[in-house]
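Presented as C-alpha cells, the chain that follows is alone, the form predicted on its own.
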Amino acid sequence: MKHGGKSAQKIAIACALLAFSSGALAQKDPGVRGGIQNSGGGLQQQGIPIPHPPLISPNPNTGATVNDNERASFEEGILRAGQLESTCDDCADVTDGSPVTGAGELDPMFPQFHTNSNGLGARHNADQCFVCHAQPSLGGSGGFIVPNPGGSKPLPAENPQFRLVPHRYGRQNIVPSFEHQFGPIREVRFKRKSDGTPDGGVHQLWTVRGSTNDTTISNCALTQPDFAAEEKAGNLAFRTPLQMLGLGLIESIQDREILAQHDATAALRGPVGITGHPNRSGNDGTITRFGWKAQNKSITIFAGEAYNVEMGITNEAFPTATEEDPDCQGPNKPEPNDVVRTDATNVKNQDFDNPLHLMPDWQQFQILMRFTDGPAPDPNPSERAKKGKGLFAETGCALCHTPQMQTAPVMNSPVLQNRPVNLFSDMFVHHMGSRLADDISQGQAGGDEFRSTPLWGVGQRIFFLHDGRTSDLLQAIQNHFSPATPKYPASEANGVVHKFNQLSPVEKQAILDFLRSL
C-alpha cells in the first residue's frame, strides 16, 4: 500500500506537470495590441479623446511631405467625417460646418452629439462617419461608442448599433438580434429577393420615423425589414465595417505592380493549391481593390456609396435616394443633397471663395482617407514576434498576405509616389469555401470569394473576418479552413492552414504574436 501510493502520488506529479507544460504550449491569441481601454471606446470614457487618423507621413524614399493644401484637406476631412447628421437642411441643432475649438484647431471631441450637418437619409445604417470608424483610432475599423455622448456621467462604451443609433432622437427603431451590446457593428445584405433571385445590395437597418428633431416628417411612417423572419430563412449576409487608415496609398499601387507580385509567388502558390484572381472594373477592365470583394475601384467611388448608402445621403456620385418616400424626405429637402456648393449667398455655400467649403463632404472624406497614413505597427516587437514574421512567410500565409507592394513611380503628390505600402494583402480575390461563404456575388467575385484582407493594423482590430463571427485570431486562421462541397470548391487556404496545424504550439503562437505586431 505504501509502495502503492507512492507511485500514485509520482503518477499525479507527472500528470500536473504534463498539464502545466501543455498549458504553458498552448497557443492564444493575446488579444488587441495595448487593449480597447487604450483606444477607441475607452478613451472616452477616460475623458480622453479618440485619437485622430494618422497624416501620411514622410515619403521614406524622398523625404517628400504632404504641402500646406493636401494637410488642410485632410485636416478638414477629419472635421466634416466627424459631424452628426441631421434630416433636413433647416433643423440641425448647431450652426452648419465645422466644429473648432477657439483656438481654430480641430475639435478633439467624437462622437459628436448635436447635429451640425444635414443630409441623412429616411434609411440609413449610421447618422455620421468615424461612427463605424473608430477602433483604435478615428478611421480605424469598428469599434465601441459611448452610447450617451455629453452625458454628466458617460456610459461604458459599446457598439455603437445596440442604443446610440437607432434610438437617436427618438426614433422608433427595433434592434435586431444579430447587434448584440459589445459585439460587432455589423451591416446587412440579403441573398435572395422574395421572388428568389438573387439580391446582393445593403438593407439600411434604420429608419428616421419617429425624429423628435424634424416636424416636416413627423408623418413619416417606414418601417424596417423583417430581419428575424430573413435570418430565420437564411437569407442574411454580415459584413463589417474595414479600416480606411491607409486607403490612398492603397490605391497609389499600378495593376502591373499587383499582378507582378503575383505572377513571382506562381511556382510556391501551386503545390499549395493557391489560384486566385482580381476582381475587375466592368467600365475599364482595370483592378478593383476596395471592399471585403474588392468590388470597388477607388476610394472615390467607396466615399459617394458609403454617403448614400450607409447614410442615405445623396451626392453626385450617387444622386437617388434609397428611400424616396415623401413622407419622410420633407418637402424642401434637395435631392441629390451633398453636392459642390455654387449658391449665390454663403446661407449655405460657407464662404465660396474657400475651396475647403466649396467642396462637398463626400469629396473632403475621400481626400482624408488620400493622406490617412498606414496602421502602425509596434515599433518594438517581441523577439517570439520576430521568430512569427519568418513563419508567416514559411508557412505559406504571405502567398495571399503580400507584405509589400510599390506605389506609382510618378504622382501628383509626391508624399504618395514610390514609396513601400506594407499592406499584407495580394488584392486578388480567393475562394474561401463553404464555411466563408456569404452567398453574395460582387462584380467578379463570387459567393464564397473574398478580398486578401489587408492585414496591416491586425493588431488592433477586435473583430475579424466579413461577418465578425470571431475575436480570436487563432480562431479567424482555423475558419480559412474548408473542404469542397457541391455548391462551392475547397478552400484556396487549405493547405496553408493545414501547414499551419503542423507547427509547433509555440511556433504558432509565435505566428499569433506577429499579427499583433502589425
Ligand code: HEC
The other form holds:
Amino acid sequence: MKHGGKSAQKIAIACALLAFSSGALAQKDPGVRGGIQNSGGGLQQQGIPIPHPPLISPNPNTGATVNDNERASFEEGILRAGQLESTCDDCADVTDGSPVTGAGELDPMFPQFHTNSNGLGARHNADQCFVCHAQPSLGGSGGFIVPNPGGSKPLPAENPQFRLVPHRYGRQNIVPSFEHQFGPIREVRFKRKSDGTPDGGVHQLWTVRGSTNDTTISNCALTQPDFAAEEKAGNLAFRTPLQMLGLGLIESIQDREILAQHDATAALRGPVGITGHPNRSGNDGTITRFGWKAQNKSITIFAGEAYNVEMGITNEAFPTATEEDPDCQGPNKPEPNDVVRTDATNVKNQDFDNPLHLMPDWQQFQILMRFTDGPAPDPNPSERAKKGKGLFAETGCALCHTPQMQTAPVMNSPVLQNRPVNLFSDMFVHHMGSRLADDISQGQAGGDEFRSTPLWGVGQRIFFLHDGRTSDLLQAIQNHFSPATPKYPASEANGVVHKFNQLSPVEKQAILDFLRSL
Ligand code: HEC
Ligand code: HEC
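Output the structure of the form predicted together with the ligand; the preceding block shows the form predicted on its own.
Then the entire complex follows, led off by the chain already shown.
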C-alpha cells in the first residue's frame, strides 16, 4: 500500500484501523470462565461456601430427585473424599471419619485439613481424591491448591504436586522437572520397561520416606523412580486428571444409545474420514467408557483403582499393594486396607453401627460420583457463543463430540433414568495421529487413540488434552491435526480441523466462546 501524499493524520487513522482490525482478526480463547457451581448448599468455611461437588439436579423429564438415603450417601461421600490419607491411625490430625461440629453441622474447615486412616501407600501420587479433582469445584478436573493449607497467611494456589503433596509431613521427595508450579497436575506412565517390552502402567511419583508424623516407618528407604533419566529416554507419557462430575449420568447411558447415536451420523462422518470404535471390555464385551482412552468399565472400578493407583490404598476391588516394602507400612496396616466394615468393635472404624459408616471409602466415592451433577453451562451465554453452538455442529466437531445422549429408560435410581446428558462425547475412541499419540495401548485403544473428551465443563478447565499440553482452546483444536506417519495413520479429525481453519475469524471466535460457555 502506498501512503505517499496522505496526511500524517490519515496515516494515523489507517494505522489505528489496522490495529483494530488485526485485533478483531486474531481469535482468542477467552480464558477460564469464572463462577463456581455449588448446588449442594450447606458446606461453608467462615461463612464462605466451600465449593463442593454439585448434587444431581432433578430429572428434567420426570421431576424425580435423589431420595433421602441417596442424599445422605452423597454427603458422606464428600466427607470421605475430603479426608487426607496418611500412614497411621494415631498420627493423624483427626481420626474421626465424619468431621462434624458440636452443633452437628458439617465441619466448616476445608476437608483437606483432616487426616484419616493408616492406608496411604508406600508409593502414591497424592493423598486425597480432591487434590487432583478440584477445578472449578471439588470433584472437578485438575486445578490449583493453596500450598500451605491451615497456614495463617495462605499462599497463592498452585499445582499441588509442586510443594504440597511431595513434602506433606516432611516427606523427602524430589519433585520431577515436569511438575511446574503453575502447570498441570501430571501423572506418569512409562511407555516401555527397562527390558524394552511394553509397560503402559502408572509409576507413582512419591514415597512416604521421611514422614515425620509416623515413627513406625522411620526405616523406610524407598526411592523414587529416576524420572529424569526416563524423561531423557523419551519414556514418559503424561496424563492429567479428568473431572468426576456427571459420571453417574454417563454411566447410565446404554450401549445401544451410544451405537445408535454413532450410526445416525454415518453419512456425515464418511466424507470427512471419521470412523472411531468403542473400547470394549475383554470379558463381557460391553463398551468401556471412563478414562482418556475409555479404558475403564465403571465409576466403581475407577474408584477402587484410583484409591490404589493414586493413593496406594488397597481395597476389595484392588486388594494388593503397588509397593509391599514392609519397612514403609505401619505394623498395623491391614490388607486390603479399605473394606466393608463388619468387625465386632469400633476399633478400626468410627461408629459403624451408623449405616453410613458400613461402606468403605472407595464405595462411598462411587456413590458420590453417581449423584454428582454434570457441569453446568453458562446460564447466560453471549449471542456469539449461541452462534458458535451451530458452527460447532456445522464444522463437524459434533461428529465426535456428540452433544447429547439419553440415559436408560429404567434405572435403579429414578433421578438417573430417562434424562438427557449433554456430554459432548460419542464415547468412542479415535485415531488422533502422531501429534497426540502417547504410544500406550489400553484395552482396544491403541497408541494414538483417545476417547472424544466430554466437553461439558470445558469452559472452566485450565489445561487441555490428555497430557495437559496447552491451556489455549485454539491450540487444543489445532493439536487434533496430524498427517499420517510410518507409525500412525492420519488423524480422523483432519477433515474437521481443515473446515475449522477455513471459517472466518468471527466464526472461529464464536466456537471458542461457545466452548467457554460449556
Ligand atoms: C494424583 C492425581 C489424582 C488423584 C489423587 C485422583 N485422580 Fe482421578 N484421575 C486422575 C487422572 C490423571 C485421571 C485420568 C486417568 C487416565 O485416563 O489415565 C483421572 C480420572 C478419573 C476418573 C475418570 C473420569 C472420566 O471422565 O472418565 C475418575 C472416575 C476418577 N479419576 C476418580 C477418582 C477418585 C474416586 C479418586 C480418589 C480415590 C481420584 N480419582 C483421585 C488423577 C487423580
Ligand atoms: C475425530 C474425532 C474428533 C473431532 C472431529 C473433534 N474432536 Fe475434539 N477431541 C477428540 C479427542 C479424541 C480428544 C482427546 C484428545 C487427547 O486428549 O489427546 C479431543 C479433545 C478436545 C478438546 C480438549 C478437551 C479437554 O478437556 O482436554 C477440545 C476443546 C476439543 N476436542 C474441541 C473440539 C472442537 C472445537 C472440534 C471441532 C473443530 C473438535 N474437537 C473435533 C476427538 C475429536
